[in-house]
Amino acid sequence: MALFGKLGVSISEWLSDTPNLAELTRGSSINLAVTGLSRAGKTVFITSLVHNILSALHQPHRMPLLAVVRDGRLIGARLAPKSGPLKRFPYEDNIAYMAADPANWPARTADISEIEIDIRFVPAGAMGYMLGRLGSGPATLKLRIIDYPGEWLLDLPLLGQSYVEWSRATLKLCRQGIRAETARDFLAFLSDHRAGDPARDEDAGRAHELYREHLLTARDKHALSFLQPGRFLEAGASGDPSYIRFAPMDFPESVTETRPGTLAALMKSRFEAYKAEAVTPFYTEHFRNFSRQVVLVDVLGALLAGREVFEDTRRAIDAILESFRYGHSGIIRRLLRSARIEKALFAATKADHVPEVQRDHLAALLCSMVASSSLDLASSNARTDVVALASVISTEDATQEINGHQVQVVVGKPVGSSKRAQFFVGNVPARPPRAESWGQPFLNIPVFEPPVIDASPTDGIAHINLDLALEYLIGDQLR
């Protein structure tokens, strides 16, 4: 009892604010899932995160906002041997690619993978004192990072829709704005192949191919994000299961069900199989094991691409938040049972593409986008927060004279260029622009070369707020 008195902490406070002593001495673990919307930089985020954790003991100045590093309690970190069923995240290959001469960014990953880090540390406060008195030595946190495509979360709403409902909503989008052009060939095919036509596998396959081409073009050429089904955006292969070869079909408003033996009935059967074989298992086998979640969003890219892409990004965020609405979704309650995500962080990436004075606005803009979709989240749901970050700093702040005024710009070397260039995005709004405020889309967003880095985990990688994000996500487990 005297121990707690000396430290100015009551037993109840100590027990409520610190992990279980037995758990610390034998080692605790946490699953951190990382996903992202189109072009958000998920692979680079995980690579830099791992590299900076491994390097933090040698270069603590890289991670000052991570309390265990700032307080000098970090003993060390190492990659753990592969032990789980998932393929291993290619951290070493990615770092080698970024450290090459010339340096370049690693390729985008399109499947689920994992990597585990053992973090040894001295617990803070009373817990550290107690372990020291018991001679138990440092504690260990096993951090398991899971990488998976953001498109997979966009499929959750399918579980609450019939094939006819999904088709009707999807085709409505296909006939609007950018999608009207990217889906032109698919829509032309539908005009010649009606829902009531006889079921023919070759017709279903061709519809699927055209619809998938539309989704890929919408993502890769126009940076749209709300694209379903998510696995249609993965590389097609001859080994794809037959149930994936479906697409939406046109139905009159009066139709609520398909007729047996028709092309629509064939599509519906595959749609239902897709939900049962691809969507549901992700939640029951993987998602339910995630305790912390990061969702990366290229807010700046969406803003510069114009109103339609920006609104599409908001639509995708709303769909993703469905995965955290445990109190309002019977589907989620059934799929996850007692499991749930405790914390979710939405991160606006590429913060180094705007000057330091505008980064708070970038975070505030994402906060507005998330808040508009999550006001009804119950208190029992995941805690959510937002941050603006850059996994790797590839620019420097500077000033430039424009129309007689000095303005803040960033300077970096675009990939493939022989010289550095200035980049000015204008003023980033702290709230979504009003309809009348949108100008012409500005799509010329350069991809800057990564800086020179050391492949060995000693120097770390310069970043913006990566340590702040990690402190929010797992800092409580490192105390």
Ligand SMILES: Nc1nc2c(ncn2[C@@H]2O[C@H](COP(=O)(O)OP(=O)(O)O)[C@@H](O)[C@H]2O)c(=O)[nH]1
The other form holds:
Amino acid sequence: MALFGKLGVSISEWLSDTPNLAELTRGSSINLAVTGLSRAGKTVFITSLVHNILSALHQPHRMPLLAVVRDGRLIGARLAPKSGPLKRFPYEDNIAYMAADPANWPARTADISEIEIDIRFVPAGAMGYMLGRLGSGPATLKLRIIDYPGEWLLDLPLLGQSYVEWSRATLKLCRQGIRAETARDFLAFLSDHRAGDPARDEDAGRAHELYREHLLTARDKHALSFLQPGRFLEAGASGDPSYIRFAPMDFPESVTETRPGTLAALMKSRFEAYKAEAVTPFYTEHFRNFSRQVVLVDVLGALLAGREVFEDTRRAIDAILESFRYGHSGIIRRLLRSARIEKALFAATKADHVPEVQRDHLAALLCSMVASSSLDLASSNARTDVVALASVISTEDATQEINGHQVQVVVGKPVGSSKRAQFFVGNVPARPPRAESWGQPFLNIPVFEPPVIDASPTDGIAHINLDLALEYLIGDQLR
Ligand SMILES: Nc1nc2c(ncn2[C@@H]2O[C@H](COP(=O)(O)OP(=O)(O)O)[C@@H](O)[C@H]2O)c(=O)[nH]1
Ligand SMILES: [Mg+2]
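Right, the form predicted alone is done, so what does the form predicted in complex with the named molecule look like?
Okay, now the whole complex, with that chain kicking things off.
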């Protein structure tokens, strides 16, 4: 705050006038993409982040780890008029849900969207101070936040596979564990419809529907995540173009190519169209512009759902990491051309579901999941880091006696319930548990009601580590 005195400008002046041209040219703009698999917490993360940035001037104590706030250099932040090409992120609607009585979580979204914030600040250090004295003071950072389904990143590996290769790998997986169950109808259909059958649109369509039902059940009933193709689950604005009507097929070991005129050849042509029309353009038109990205992972949910789900989440993270590894695969390098993702933050969400003592373990666990799949961390890759966070704290820590021991629990009010309930997750391991140490799956983690918040951006929202995440991701742009 002291700087305002030196600059001789009142806050209200800065807030009311439009940034002038000089200020905008000195300022910069940055694209921050927020991704993660469905239900990882993207919508809630962006809503809380925006609300807390807009409120930071009034409630700086909520964002102490964001240097621009801590140092008192923030002048103001406001929503910018929409200028980008994407649908606008429904921040106001989401806040309305959360500020309602009873409070609830924002509605689901399954497409890409964006929101822009202008952040006005005094540059750090002597340089900024001098600029201020010369009368050309503050700078403006245009922060563009993009929300997109992490499922789309699971499609990158498809670009390096032929239809036959993808089919083989996918069906192998479909015949194991939980999937053998959820894919039963689809697999039965495949035993009646062989790759060499004549190409019929009806059969391709039916196979697609059955395969898609399997993916949906695997996700919604069993919390599995490595589900390809990603757009079968999160279609986005393109909806259901005809090329999407395909599914994997069974091929004998000796086969490497489909025969013309067969059902498999029809499927293959759609698979190739899907890659060319849906997957590639996402990378060349959008992803390559997202220089900073945060990948949200519901690590705790995966851990509590048991060994198979946890291993499946690791497989999904592995596939997602491919998009941030330029040295490793020629595909991503070719798609991004000269563009680079500078920083990627992997964040374990919903950390308020565990008491404070467990949160470091949550971050360590995610770190080992990410590290194990990026052994070849070359300097050409995106810089990555890991954090455990809660976008919105909906619980309180408490202690409870269980079997004569004092244990840390969290207490919150489950949505739709009139009473507060305690939730005990056991101990979060810092490393992936060994085969023999898995307990009973725990699929029903309570959905706690969000706390009461003020809809106007003054109070902000209590969170864990949102400020730390933001400092890592864009702190350098606010210096
Ligand atoms: N307790 C708690 N629950 C959260 C938090 N973030 C998300 N959730 C829960 O996770 C659900 C899915 O979050 P959402 O942001 O819609 O996920 P998305 O599909 O990735 O956009 C929400 O409806 C909440 O119930 C958080 O920080 N704390
Ligand atoms: Mg969402």
